Partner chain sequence: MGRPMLALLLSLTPVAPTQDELRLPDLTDLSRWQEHLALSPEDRRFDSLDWSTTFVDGLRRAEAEDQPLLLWAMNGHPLGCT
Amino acid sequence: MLELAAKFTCAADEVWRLQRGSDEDCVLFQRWVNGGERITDRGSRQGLWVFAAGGRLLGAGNTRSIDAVVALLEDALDAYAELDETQRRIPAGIELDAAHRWEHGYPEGGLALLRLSRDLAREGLAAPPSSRWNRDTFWCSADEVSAMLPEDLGLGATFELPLIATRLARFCLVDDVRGQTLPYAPAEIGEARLVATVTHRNADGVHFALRGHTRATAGELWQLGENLWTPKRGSPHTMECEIIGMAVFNGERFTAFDLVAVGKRTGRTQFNGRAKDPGPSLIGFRLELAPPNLHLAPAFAALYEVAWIPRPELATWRLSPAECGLEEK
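With the form predicted in complex with its partner chain in mind, please provide coordinates for the chain only.
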């Protein structure tokens, strides 16, 4: 499969924006997958799509069947071989750069973490790790980081990191192992603490030990208003985590930031695949600095509500621009 996939240029993207948005790249995607027309229905276009750069749709599918994907890719390669030079070129006169993507808020010089979530057995380290996992990212701006660090960073200095702790509890320490989940509202956070202690200093910078605890409880009432994430119905769910970690700050930025959180989860959200697994069960999280070239936005970047993450012209993609009256139908 990997050998076959290497014959393609591979890209991955979030489909909701592509299938509902009005930026040129969204319109292009919609026309290419929808017979030349904008998408106006509410159906999902999740899955695999194969295009020539000129716009010809060479194949599509949304399946976990390896055989079906192999057949899709082989057919697409055959179809591509039949195309002429013009059909392999991006059509002239198209402005491809997106007016808005959440990645535009990437916190240069700040803290960008890659987060892994994984189901854990009750036995913890004594049992093999689960094969179910998911990834997300976590952001803090450079200004937020410097505002959190005290002037006194002498050996043994101890201080709280409330913004990181709260943002972790609301958006990051969430049960998305088996599917897309929901963030917590500020009022649903019972506790969010992360304490840093200076353990030593050397040429690399100031070294911290991190320790924390979070507790979040969501009831049936959705408390984050009308937005992209508003569920059709609320479902009670909880998360309580212990956190340990270490970090190194070189005077300008963190050069290391490693966290592990182990938590107890209960309940479910609309799409997180826990309908038959209400728990309680254990869940683990691992966070580390994201590779510098990985600018993927956190799933809940739209709910960070900070000025340094630009917002789109439209408040939500729940309705298309035409449905909002902001674009001619």
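Switch from the form predicted in complex with its partner chain, shown above, to the form predicted on its own and output its structure.
Nothing else is written out below except the one chain.
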């Protein structure tokens, strides 16, 4: 498998942007997977796609079966062998740098966390680990972090991190273990607290103990306006979490930031796989500093509504078909 994979350049991307966006790379993807035309239907192009650099489609599928993926790649290699040199090359005039990608807003010098979520059994650690899990990221800019830290960071100093707590409650401590879920609106946050206490100092910097609590409740009414997350129907759901953790700040940035949260969830959202599991049940969350080379944008980056995350200049065709010169099928 590794020898076979070495013959390909592998990439993973968020398909919603590619299949709905109007930036040049999105249009290119749509034409490659849709017979040369823009996508104007509601269908998803999620899955595996194999292309030659010239744009020729060599194979496609949507599977988690290793054997099926191997067969797909082998067939794609056979198709590639039949192409001429022109079809194997990137066409002239193609702009390889996307005009907008959400990771362009990566908060250099700020706080970038990698978050894992997983279903927890009532039996606790005595039960085998659940195979249901998901991941996401969390961002705060350097200016946002600086604004939350007081000048007095002496031993025993205690202060709150309100922006981090609220952003966690709205976008990060959510029930996405089994699939895509929804964020919470500001009015749906009943409580969001994260308290930091200075425990000691050493050569690494100032060490904090972290403790917090969040509670969010969404009803039938969607409160975040018309956007790509707007559900077709109301979906009442709740999440309440207890949080503990630690952090180290070296005077310029956090060099460690670890959180563990246990959440009690109820209800469902449109695509999160809870139709037959309204709960209540438990979810575990783990957050830690993201690797420096992981600039993966948070799932709900478009709803952060901050100036330091650039937004696309071109509308997606789904939100503004007329502006894109397209009509929905």
